[in-house]
Amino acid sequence: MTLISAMNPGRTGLLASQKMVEITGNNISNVNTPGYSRQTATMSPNAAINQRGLYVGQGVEVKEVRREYDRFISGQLMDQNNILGREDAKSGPLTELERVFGIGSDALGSDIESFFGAWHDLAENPSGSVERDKVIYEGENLVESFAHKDSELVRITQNINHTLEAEVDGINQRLQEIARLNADIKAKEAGGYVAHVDHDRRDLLVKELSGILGVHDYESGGGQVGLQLPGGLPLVQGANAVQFESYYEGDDLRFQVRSNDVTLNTTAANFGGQFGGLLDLRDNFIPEMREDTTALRDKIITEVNALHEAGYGLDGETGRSFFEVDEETGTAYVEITSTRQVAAGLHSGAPGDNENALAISGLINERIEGDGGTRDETFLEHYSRIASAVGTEARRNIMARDGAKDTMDQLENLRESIVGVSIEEEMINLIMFQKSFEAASRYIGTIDEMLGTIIGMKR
């Protein structure tokens, strides 16, 4: 082995140490980059060569640069992000629903009490015009309160639609970028290049979509991934991505996916994540609240009208409904237009007859007939059941969201411990590779001095 060839171990040591410093520096510079996975290098000795019967090593080489990755942790993060996205998206609308169905002086329950309280006041002074005016006013206020609650539910539904619609462009951008990254990764890795940055970026996009749509990913060969909705509808296959679209059917926002000339409609069951949570509220929970609130209104109207039609106003007339409901719009309103038409009396329109007013005021304590022919709950109990359902769902949502966030934080910390960048560890590595570089430099310097000595001997 000549002194010239003896320089080879030093040369390879310099190059390997330089490469390791570069990799360490890249890790340090990306310590705060979202989705970045730590990169490490694998070094191995060069093959030894036969020098007069002795096998002498030829230094070291960097075999590959690896990207730290844990498939199991990534899968757990996606599943948990799906749950967190679902519960987090529901928290805003549920807070609004709690406000709509609150308990207090401005709540619907208070308006119901005020309406029947006005009838009680009228029973104490059945001929009083002020009391009769109050009955009409409280009746109008009650149906307006029901209408306001319904319009609030409609508004919350529309806000959900706007939120979902605003996500469509971002979803399509992510899907298209994932398809492009699939193509880039396949091309680069087929040519022997590493595509760690592309892998990191793609993983980050897939994680974001898991929170928005609840997507599932699967490996499709050649370093590529496929994406599909929880219902199985494909979104990305290789280098091809569908076009995610929204459209309206009347007031209802719907979704479909388009690939070339093929269009497939979706349902709420196709989605997870934010979309799944918001669509569950929009299509199930809020309609149930609207239906239950309308049922309460109709119960009050039916019971009050039945007694009012049997009573007499000061004008001696009977058979009048207190409330009416427009069959086309479903809007309720107070039918009577004069205080003399308020049927406080049961037997006649005599000023002192208060039996009907007493009967109507007593309805607030009656257990009104419900489904199946049972007299199951009072008006206030009915409203409390609606408010309780909203409050229960809101509390469940808070607990589920906080639990999902805690689990997500734990998984993120676990991921960071496996594939994340530790500044302390990288600084130790940096010092170690620096010392390796310095040692290789000294080795080369020593060989150079030896060469100089030999050259000097020949002069």
Second form
Amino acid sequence: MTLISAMNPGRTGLLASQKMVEITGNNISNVNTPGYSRQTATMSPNAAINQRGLYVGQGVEVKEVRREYDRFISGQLMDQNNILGREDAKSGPLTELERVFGIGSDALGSDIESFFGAWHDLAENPSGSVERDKVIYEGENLVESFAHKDSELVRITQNINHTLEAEVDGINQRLQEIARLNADIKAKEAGGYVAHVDHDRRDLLVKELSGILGVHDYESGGGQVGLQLPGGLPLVQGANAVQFESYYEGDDLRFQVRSNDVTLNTTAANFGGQFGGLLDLRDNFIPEMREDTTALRDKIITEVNALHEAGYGLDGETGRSFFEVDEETGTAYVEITSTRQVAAGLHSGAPGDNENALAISGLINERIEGDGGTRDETFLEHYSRIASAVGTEARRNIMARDGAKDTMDQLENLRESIVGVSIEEEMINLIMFQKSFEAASRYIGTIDEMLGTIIGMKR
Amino acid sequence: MKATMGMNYRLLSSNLETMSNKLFELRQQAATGKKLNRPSDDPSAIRPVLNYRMQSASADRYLKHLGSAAGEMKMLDGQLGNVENIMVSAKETTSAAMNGAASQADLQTYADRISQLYDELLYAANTQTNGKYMFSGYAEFTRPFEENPDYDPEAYDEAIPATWPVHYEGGENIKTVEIEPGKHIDKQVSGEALFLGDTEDGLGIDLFRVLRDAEHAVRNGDVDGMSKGLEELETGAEQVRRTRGRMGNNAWRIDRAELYLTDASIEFKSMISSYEDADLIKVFSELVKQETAFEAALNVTTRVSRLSILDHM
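Having displayed the form predicted alone, please output the structure of the form predicted together with the partner chain.
Time for the whole complex; same chain goes first.
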């Protein structure tokens, strides 16, 4: 063993310390990178060389750079992001629904009250043309309000469709990137290289897709992951990603996945996350609201018409409907055109006769059986039920979203505590490796001095 | 387990978010004075609130109607008093005419006076308020009492309406006012019953005929006729008094209903308020508490960045 070769351990020490400083530096610079997992390196001594029976170590080597990873927490994060995505997506439309089915004095409940109140006022002065006029325009207001609610619900449905449609491009980009990363990781790892950055990036994408679509992932060998929708439809298999597409069937926005020439249709049950939440609102909750609101409108129309048809207008005519529903469009309007046609009386058109007006105004206090004999409730109770349904769902959503957010924060923190970058830890490591670098260079300096001593022996 | 900077900042920012949301909610409550702004604020309160709001609006409407009914009742009472006075005057005139000292000329004067009272009665029976006839029931634009041009006192037959001095042209039904849902009371009297004596019990008396008979008797100095007229005039006056008493009672019931509804209306409003209105004292003390907590959280947030290992290297 020569003195020159004694420099070798010092050289490996310098290189290893430098590598460690680099890795620490990389960790520090990624301290705020979302999804970054802290990297560590393992150092191991070089194999010793037999020097005439003495085994002397040959310095150090940085063997591999590892990425800290916790499979369990990553899975939990994905599940939670699925829930958070679903509730978060629902909260926007639910806020709008709360506005549509409000409980303020400008809400539908007040319009119902005003309409029957107008009949009550008419009963007080049955021959007054002002009161008769008021009944007509309050009736117009009422059907107008119902139509407005309906168009608002349609608008919310369309907004949901727009939101979903806007996500399609982003979803495809992510699917393709995951497929590409799968291919890269496989290629790199086959070559003995560990693709940490690719893993982190892929994890982040999978987590995002879990929030959007509620996807499940599974390991498919060679460091690759497969993705599928909750219903089992495959999205990514190895290096292949399907094309996620939206199309309109009438007014309904539908989704399909296309792989080469095969297209597979999806249903709302295929989705979780943001898509699951929005599709649930669009296909279940909002249609129910629309149906229930229209049922309330039709109940009011049927009851008012039945009484109105039995009464007499000022012109002595009877059998006229107050409201009419257009068979084709389903819109309701006030059939009565003149104040004289309002049937306030029950006795052939006497101007002071208020009995029918009283009977109609009394409808507001009556519990009337709904369609299909569901339940007996007044018009206002029916409206309260609709508004309560929206309120309850919105409240549940707020709580579920807050809960999911909390859990998410805690999981993120847990992940961080295991795989995250701690500035303190890295700084201490930095000092440590700086010192070992210093020491290694001091060692080389010492060898150099020793060489100088030997060379200086001959003068 | 280590606590990284990211964990600290995540914790702090999510705490700050929760707190500022709470602050926003409290500020909204303080600004609007309401704790029920959206259905989700308290889904279980929606039904009672809408119900009380409807009842409150309906109570206000009832109060308005009862107020105007009370006004009508007052006018009706005045008119009934007027009719009663006419009957009493006629009685006094007849009784003066029965005094043996009355000359033929005096009798003519008395008879003219009764005829005048008859005209007044007819005028009173056709009184209008706000362009509507007071005693014509539902047919409020139809003049209820028309004089019979062919009237002949001698030919009068109670059973044959064509022989009556005055015909009733008004409506059959009388107007009512609803004092509470489904409970109606009369705010009118039937002109036919009051003036023509067309009552259920058959005891009514035709005031016009009575006046006409009395006038006829006085004009002819028919003492028997006059004393019968005196009796009938008293019966007529009594008929008016009874009606007036009954309507007085109805007016009293309307008053009572008004009082009750005024109380109920206040009660409904306070019920709505208990569901809907924020307790401002509570809101403000909560606001102060939250603001302090928020300030503390902000303080901690800035402090976290102040403490760094970098300052010690």
